[in-house]
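Next up is one chain by itself, shown in structure tokens, the form predicted alone.
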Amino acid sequence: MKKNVLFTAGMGLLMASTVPAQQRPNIIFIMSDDHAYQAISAYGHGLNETPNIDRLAKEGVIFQRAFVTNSISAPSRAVMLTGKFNHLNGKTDNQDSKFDWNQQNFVRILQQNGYQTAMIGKIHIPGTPQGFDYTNILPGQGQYYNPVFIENGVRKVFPGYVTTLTTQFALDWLDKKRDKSKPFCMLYHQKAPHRPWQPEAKYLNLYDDKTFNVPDNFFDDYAGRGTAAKHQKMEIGRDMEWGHDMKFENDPYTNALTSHGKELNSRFDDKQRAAWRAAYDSENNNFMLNKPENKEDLFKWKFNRYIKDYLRCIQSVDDGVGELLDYLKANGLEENTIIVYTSDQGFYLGEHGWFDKRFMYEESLRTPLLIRYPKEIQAGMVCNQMIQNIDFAPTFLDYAGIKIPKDIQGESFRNVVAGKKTKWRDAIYYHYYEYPQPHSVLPHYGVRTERYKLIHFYDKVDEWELYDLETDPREMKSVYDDPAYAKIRSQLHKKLKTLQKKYQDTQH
């Protein structure tokens, strides 16, 4: 007999689930912090192994079309949770704008349908998160080494790295606190790999013995775009800071002590100190006594410094999926439960010379997206349609058996990545809103398509850009006025229109 669960929510919606109890999928839902595509060897790039991630590859589908609505993180969380552009569930920057977890989100849908729900991690919300029965949180970007978690409300240090801290408390979720006889739905989220990129022991020697080349376009001048990015304030070698991002505890220029230095002295215990200046403390002197003496070469150095660190810390995340799927194969879970990976938007690895996120420019449009369900999704499949983190609440929804409620603004993927025929959409739309703090990155809007997108920057300036990505895949020069592509110019601006009209947007 199906179990049929009525409850409000939100906005007086009547919701049902009309799936069995014991059939319904769990959800997992793991969410890395600025984890590039590129830096996930499933998407071929060869900057790296992650064979646990991969495995979700394999064994389930990979998306190589997948992208945010906003490319930044807690914007990108708010959408995730509530299946809603920024303009609607409030959450359009980190800084300033404020998110009402009252609100309705999926989890607490699937909570008042019977499921057991927690948040482990890193969510970057404030507030008090709404419809988890257990969470176990960090408090804002949280820290690296020895940081504090707010277990149920309550703050406490725990000793240790961020990345497998984070994994301990999912599994003992998962074994020993929730309630075995219901389905459930975690977030797993862990803050790697975010700046300032500080890696666990075991890997801080990793890549000692490469040297990683800059992309091809890491010397970029800007000249085929506009203001905005020659205006950013995110270029690896021009911004990093020597403390915060290259692990110097005195500035090798002025010999100050660094932001970096005082951390050291205030979050490391005595082991951990030793470790770190075992690992950075010789590379940091010889180039004391090798300076660069070309700006070429030192912004090399710096870009060396930093892919070796985020990749670091990424193998950490890698330990923990590998950790989480091999307690759901001991434990007979891995049929029943659908396990996502993916990141709260994309990033640069030294693409235009830069790290951040935030442009509309595809490294930080797209974002990794793997899943797992072995009941409905073929091993090894690859999905070429666009698909947008509006879309994770309607889907994980309509797997539960749950009506979607009208005012989400996704679609579910469930029959996409069941390989049946669908009709799906044809471009997406972006809205990016915070300025000028912390990387001067201007507010604009845009849409893409398959082949073209058409962005625009509207704070400070009013500059159209339009990109062939086909003969363009890069985005190194703008053909907005190309008379070439006036037809096609024409088509994506009614395009944008329509969909600021669906989603609500009255941004022109």
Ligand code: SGN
The other form holds:
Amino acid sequence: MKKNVLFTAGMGLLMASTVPAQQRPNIIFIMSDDHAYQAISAYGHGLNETPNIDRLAKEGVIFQRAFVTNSISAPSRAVMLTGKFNHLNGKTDNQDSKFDWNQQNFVRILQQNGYQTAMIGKIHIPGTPQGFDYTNILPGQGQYYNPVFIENGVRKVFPGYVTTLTTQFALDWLDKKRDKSKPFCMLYHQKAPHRPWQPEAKYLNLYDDKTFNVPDNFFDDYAGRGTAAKHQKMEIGRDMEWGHDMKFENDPYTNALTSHGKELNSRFDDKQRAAWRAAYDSENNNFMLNKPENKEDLFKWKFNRYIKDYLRCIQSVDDGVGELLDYLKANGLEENTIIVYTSDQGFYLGEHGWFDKRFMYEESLRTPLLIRYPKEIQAGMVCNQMIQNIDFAPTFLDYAGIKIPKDIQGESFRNVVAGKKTKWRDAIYYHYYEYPQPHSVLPHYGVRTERYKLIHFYDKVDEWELYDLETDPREMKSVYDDPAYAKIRSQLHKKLKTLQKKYQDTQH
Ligand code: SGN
Ligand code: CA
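And the form predicted in complex with this ligand, for comparison with the form predicted alone?
Below is the entire complex, every chain and molecule, led by the chain shown above.
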């Protein structure tokens, strides 16, 4: 049997790419939305249990340093598809920037090379997706309950819960809709656990009797950093809404009907509404009777409501991964399928007092990444190399035995996870653009090395920050002006210039 590997020579030059069609690996790219690595048990933070996602870590590789280039959904998805930074693929923010679907994307290249391709779930890039034989996608952000899906261009409301529906559509395509004579690439992309964190009925009571501790920097006062950390609008205590986020039908302080109250009345069916009321009413009534008297207790209450709903949503995502893995096993697809689990970015679970993402600080810059592919990846491997989402496209093409187009900016990490000695990058580049809506995070770019991070907030303000991740892993104090770091600072400035040149980022 022909071995399913590529041959590399010299500086990683691609020499041969002939893999017989039947032996080309299938690719299942699972992505959830806003899933923090802190909320996957394999990462060891002790918050929750995700036994099915953990199977990928046990049977494959877990990445400790996987990063995005721009911590927000549509831009991150555009990077993942094209293997290029946002200033080149066009989708710099979730809002006005345009993505031209006629440009090259890795799924389309796979399709042109004989793969069957499908996109199921949240896509979040407007326009008609190119490169897919089958699409069943959510419009925009999608809804948790009774969502609309657009199947090959046809819109329809589906009664039920978005995460289980997305899983069901993915399994249906695998089982009944694809051409089984061809290798396949399926993008299975969950909306959950995106805001407003509406759990599936069966998980509404999970964690009811548990109180979560806030992270130790939850009451951050943002001293020691510049304007941006103080200027944001993503604080759990101050910025979360009573309806939408906290699940009150009426605002506990003004009694006005909330957006959530309206949604319960209109979107939910009677059974769903009854389950929600049974789950939240008594806790909400208790809150009304014993409102926390001080800010600290109130903020801790809000944190608990948030983190429980967030983790409940993840439980359904984990169930879906389990169903998929079981299906692959039962159908003999386990060995020849590369299974990837990641998120469109990281997320704050109360660190710095925040929810949401966007900043280049660790919790949102990092994203979970786990891959199972027993033919090439040893079970239980831990990868500490700095991987970035620009690397997905070239890596998938590499596994499929397809020549990687020269204009792709990422690099294949196939050799890295195969355990072969290989030269790898020592720094990553980041650039965030969206301002001011919806969370007032100032635009910035920066560089991260193994130990340091240099950030430039360049719009509205002109401020630099520098963090020593070894002595200050929570990024509480910038040492940019500390004379002890003068040499490091100038090295990082140089590195930043080199990367901006390398990646052709001149728009700032
Ligand atoms: C929505 C959310 C924001 C979130 C953005 C982007 N508000 O606007 O909190 O930052 O999406 O998220 S919501 O109340 O409408 O849910 S992203 O993951 O799609 O980039
Ligand atoms: Ca997201």
